[in-house]
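One chain comes next, on its own, written as structure tokens: the form predicted alone.
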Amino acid sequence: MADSSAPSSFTILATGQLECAEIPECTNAYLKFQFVAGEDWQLLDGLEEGITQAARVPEGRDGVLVWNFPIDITYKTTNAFGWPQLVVAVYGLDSFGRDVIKGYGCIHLPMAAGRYTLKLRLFRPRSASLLQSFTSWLTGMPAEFSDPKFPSYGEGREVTRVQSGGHVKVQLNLMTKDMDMFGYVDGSGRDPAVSAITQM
């Protein structure tokens, strides 16, 4: 007879903040974020996507855009495939005051419980030719991804031309529950197999 108290899934809880960014030649920007997870992952609580307030670099400061925007999300699953990723897109103003993409970034959430300071390196797509580059500058519509989740995909990334620049800093607290019941070691030192060996 199966144990009715055995968990049917494991849970991860991530809280923290989208702290700040440093982007060359960018003094005014906001950030769109979203969490992307596999099909087996079910959202229990929190927002999977959102947008921060606009931040501006004060005169004479070190060029840091500060948001300190809170994030809080909880998932459950039975399968680690499709581990959640945080995808960000930073938008700012060009010299004509138009809203343009400044960079995309993507990172998997940590797999072990703990407190983390993550740095997401930013990149943005490049135009395929000089003519397209000039046209996009003239119209205020630089190259950007049609699918905002594209940075989280592995497929098609190898043929994408990008230019790097800047980074976003994220503070994250991660908690896990019942991962060991599904055969996963989360690095917390609570692995039952290790505990059984040490108790022999």
Second form
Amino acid sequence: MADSSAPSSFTILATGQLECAEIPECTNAYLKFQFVAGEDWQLLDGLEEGITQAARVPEGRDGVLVWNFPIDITYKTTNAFGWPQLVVAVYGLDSFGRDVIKGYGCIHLPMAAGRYTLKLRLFRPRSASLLQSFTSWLTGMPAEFSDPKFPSYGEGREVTRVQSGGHVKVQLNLMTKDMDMFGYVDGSGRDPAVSAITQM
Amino acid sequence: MAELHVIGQIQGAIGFPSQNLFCKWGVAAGRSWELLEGLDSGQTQLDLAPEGEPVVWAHPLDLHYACRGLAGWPKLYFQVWSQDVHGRNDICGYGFCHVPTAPGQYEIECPTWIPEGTAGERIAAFFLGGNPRLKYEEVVYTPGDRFRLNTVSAGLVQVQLGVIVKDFERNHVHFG
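Okay, that is the form predicted alone; can I get the form predicted in complex with its partner chain now?
And the full complex, kicking off with our chain again.
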């Protein structure tokens, strides 16, 4: 091993939970999540996809669906391009008891080490016509994305018509290893409030 | 050679007269910047948001630049468009913001504006639709003569960005 002092990759570790969601007119839902990362990223530990339990809003209290589902994932990479994204899909029960999509959401994992509370706003595809929205209500099959990773794509979004509503709250702690030795500066040691005061 | 990663999301918009909006976006950088990986322009989904809520685009941005000179630091520019019930698209706002020059996580609210026509044009637009548009869209992000342009302010575009840099400190560049 010629030069063992210089690491050939850096690692990020994200831990946290899918905490809860608030979705108007939805009192019973579960969430499917997956992590999408670029080609240079390798999963070291943790589950890249999963499903939470089905949660219900309690009677007579604030309409919050609580999942409290643990997230624990470690990635190794040589390139910051393709930074992992968390894609979620929330499914609820309609009035006939069938699973219908309530919303998709997507966010990048934070890039600087620290503790974060992320809010993923949800959106779902709109039916192409009034007739289609009526038949989808009747059959319990509203429009869904055929590719569950679609919310993480930067291309092909221009032809999608969606409507938004509701959000999912995610708590995440991020740690990184060897990023500075790899040459990256992520700004995690800087407090923007402090540097603003010292400028005055 | 130094590298810059801009990774984040065009989250959405707030404060526009319509709640049915999409955004055409792009990134402009100087001649000494080379885009190594990622897309530097695109169009978001068309979202219909409930009254009072922000419009949600959640459009991921992942750009990897190589930098040979600091001039021409990348900037993001936006055109916010609305669609009415008949499916016609109309411009709602132009805006731009620089990618922050220090590494870290940022939540940016970018203000936008639209060109305003004469009183006669505004009356016609009230009945027929169709807001005046810019002929040369570089005016949005290029410093130059905007003297004859009359504009009115429009809503805010919300962007969440993470910036990571590589080898800038080795070239004696300070971010503060």
